[in-house]
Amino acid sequence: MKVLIAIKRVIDYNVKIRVKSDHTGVETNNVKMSMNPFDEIAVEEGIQMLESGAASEVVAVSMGPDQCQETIRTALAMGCDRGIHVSTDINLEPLAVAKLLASIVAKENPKLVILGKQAIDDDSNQTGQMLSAILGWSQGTFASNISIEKDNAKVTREIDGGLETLNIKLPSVITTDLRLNTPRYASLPNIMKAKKKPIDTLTPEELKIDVTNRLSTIKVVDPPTREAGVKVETVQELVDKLKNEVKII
């Protein structure tokens, strides 16, 4: 069974986030950038399956700038095999995503696809289930633990009353959640290897995908300031200010 991961490049969530100065985005020159950490338990989960059988194959594919190889180095580096990059300066929107990731799934013909449920600069939560949507494929999103049995994928995802366990055909398109597993750190012999492994560079146009934004971003803000807050002397004065300067949301 082949797998195909897909990881985002994304600023590293230890960075402080800065606007820029026109309010057009944020500030991603000389900030450091790193493997989205939704993204980063796909691969590991990638690659316990490579371990334990499951999976012949593990592929990692990222999309965006040239800088995107050192992302795809580093899941190599854990243990993917080779690695597929989409080379394009557009910043791209889950929609056009998820029609490139449908593309390659058409050249590559894996049984499963495992996202990140989610990228930490966006928030959007949106690319898996629209590739599932665009290949007619079952889903499993959120997933805390993934069983693969012959030709089904048996998913535990939380939801708002515990626990919910699916039994899904493959192929499959999984969105993994934080619980789901611990990522390995690459080591030094491991990350020499991943030198030498091959990555396959193809084009939106290649992959015959128009990629071009739909949505527009009007303004971006920092949030407000925390107002500072203010000591009272009597109870009394404090159920005051709880009656008159209190807003109830």
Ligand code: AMP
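Rigid core: the largest C-alpha set superposing within 1.5 Å between the two forms. Worth saying up front: this structure is predicted, and the values here are computed from it rather than measured. Residue numbers count along the first chain shown, from 1. First, how it differs from the form predicted in complex with this ligand.
- Relative to the superposed core, D22 undergoes a Cα shift smaller than 2 Å between the two forms.
- If you fit the rigid core between the two forms, you'll see the Cα of D12 move by less than 2 angstroms.
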The other form holds:
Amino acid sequence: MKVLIAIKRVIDYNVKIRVKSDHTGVETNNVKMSMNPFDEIAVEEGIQMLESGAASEVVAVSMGPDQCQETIRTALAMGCDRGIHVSTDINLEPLAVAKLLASIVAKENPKLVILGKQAIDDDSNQTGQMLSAILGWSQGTFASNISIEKDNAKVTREIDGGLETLNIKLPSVITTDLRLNTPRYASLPNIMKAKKKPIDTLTPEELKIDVTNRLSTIKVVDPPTREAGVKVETVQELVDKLKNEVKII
Ligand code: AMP
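Form predicted in complex with this ligand, following the form predicted on its own:
Let us now look at the entire complex, which starts with that chain.
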């Protein structure tokens, strides 16, 4: 079974986001970028499938500027077999990513595509669902456990009331939730080995996908700053403040 993993290069989750002074977006120049954390979980899951024999090949795909190749190298150092980079300087919307992935699926013929449940930069949580709709494949979103059994996948999903377990038919699109696994660190020998693993580069034009943006951002602003707290001297003062100053939303 070939598995395709979609990995996005995003601003590292430890970085304090700065809004650009012209309010057109957030500053990405000279900012540390990393693999989207949910995609690291997707990579780890793919590699565990390789190790257990459930998968025969795991291919990591990233779309965006040339620096995405660094993100692909990280996935290769973790254990993916090869990479595909779709090179574009356009800021891709989820629909464009889903269409590009669908066209790669047509070329590569995987039985399973694993994505993160959401990218932490745009928080869209759309790409996996759109991909499954475009392909007409089953989907298991927000997976906290996956087991592959012949032509089916058992996917446990975290939902409001507890855990839901689905039995879905392969081929399928699965998106990862936080508790699915703990991604490994790449070891130094594996980082060296990853340098020799192949990365193919494609363009949206070669894949015949129109990636023109359909949405325009009106304005990006910082969240309101929190007001400083005050210390009260007595319980009575606290009760007064709770009664008279706390706004019930
Ligand atoms: P989103 O729908 O934007 O929240 O993204 C959900 C998932 O889609 C991510 O966790 C990735 O697995 C995948 N994805 C989104 N954008 C890209 C991209 N530019 N390249 C590769 N995968 C992506």
